[in-house]
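In the form predicted on its own, a lone chain appears below as structure tokens.
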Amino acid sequence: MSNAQQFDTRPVVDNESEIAVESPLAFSRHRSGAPKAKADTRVTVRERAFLGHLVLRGGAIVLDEALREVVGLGLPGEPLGLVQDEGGKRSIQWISPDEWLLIVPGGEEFDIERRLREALGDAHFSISNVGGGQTVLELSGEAAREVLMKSVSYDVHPSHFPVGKGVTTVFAKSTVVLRRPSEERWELVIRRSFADYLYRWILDAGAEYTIGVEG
């Protein structure tokens, strides 16, 4: 049984003292704008904010068993693999030989971490809640890959980057986790401190494709 202390850092909004909850891009959208999609838009960007991000480290066998019990998903079967549930709400990505990123709907991460710690017992592992320092940007549309080709050093050709793959790579001058959950949808898991920079970069890189912002 783990003795680690958990703290639910999500603000609770009540009638007495409402706390404004802002995504990492709240200021960016105000300063740089959020152009709406048009008839000739070929790529759109959307922030998937306030998700739960847990970094898991440990032995693959014990983590796989615990995740299947708690989340209903097993670890990816191969390096750089990405698995997700049927609705795409929960996903697990292979990051390095003993490291995986679990992303779940916001608010679930605290209970999931507790249950994983109980299931893992005395096994050698670590679970880090990094949701406060990360967010997810989603690129979709027929020109999404063209925007990526302008921005990343990694080969994003479909023959080299199929659906269900994810890598850590360089995007512009920042490090991101690039994932491909479906044929026309890509995800960037980015650090909160680089969110404004990357958002403005994407708007500029997608301007020739009449980029639109969703959400």
Given for the second form:
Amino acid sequence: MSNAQQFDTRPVVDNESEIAVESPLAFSRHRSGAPKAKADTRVTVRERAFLGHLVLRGGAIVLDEALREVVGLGLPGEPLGLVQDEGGKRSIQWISPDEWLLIVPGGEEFDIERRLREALGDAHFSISNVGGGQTVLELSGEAAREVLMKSVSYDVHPSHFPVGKGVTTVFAKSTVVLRRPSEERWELVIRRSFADYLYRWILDAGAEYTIGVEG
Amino acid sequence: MFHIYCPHCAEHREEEEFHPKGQAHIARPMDPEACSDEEWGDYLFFRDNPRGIHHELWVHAVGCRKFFNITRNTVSYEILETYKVGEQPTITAESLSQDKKMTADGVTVADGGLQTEGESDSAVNTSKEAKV
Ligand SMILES: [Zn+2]
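Switch from the form predicted on its own to the form predicted together with its partner chain and give that structure.
Everything in the complex follows now, all chains and molecules, and the chain you saw is the first one.
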């Protein structure tokens, strides 16, 4: 067991006077609007807010073993790999040769971190809860790939970007993690400080496809 | 635009994802306290500026954020190979000039971009120091 200090970053809401948790896009929706999908909408964007994001660093073998035990999901076997559990609720993505991003339903992350630390024992590793610093945007619809093609220089053609791949790249001059969990959906893991800019960029880039905001 | 192969991501990426970090294979002196001022100055400040083959350190700044090396021709801008830190280049000015000697039957030919024999000395030294 490592002696790193751990604390649950999620406030316990036990009475109504608690301050509500706000997504990084709360003000953006208010200021820039959230157009509803229409009959001719060809792309929709949805925020997957308040998920648990953990950055895991260390050796692949020990991390893989601990993750199988705690999350029931091993590391992706290849660079740029993305693996998910059956319901797609928990995912692990390769970020760099010694770094992976674990995303789980909001509220699970603290317990998973604690159990991972226990399982990893004295191994050389680090676990950082970055859930407060980033959020997930999901693009879907037939024109989703066209919105991406306007925004990234990375090749998003299905022959080059199959389901189960994820990359960190440049999106409209800011950094995003771009990943493809299924045929129909693309996910952007974006930083809180860029969230408003990217949300407005996507609304603008999607305007010609009558973009709709869900959720 | 360069289209650079990252040996960690194992695929080609756009140049905008990378930053150059200068000459590769610069070994820190084993015993810095025992260095002369000149040796320490060379280590800190002096870099090769070859015409032709150059080994450079780059970082995949927006991708995996790992460092790696590039063998690049400073005249044609052609990237000849990329390889991980800790590995040695398979292409050097010396290896290319030897290939030339063989093809030209013992005569070193210098054509656009590639180094002549004399100029390759500094690059040979570079790869000697390269046991990082
Ligand atoms: Zn890379």
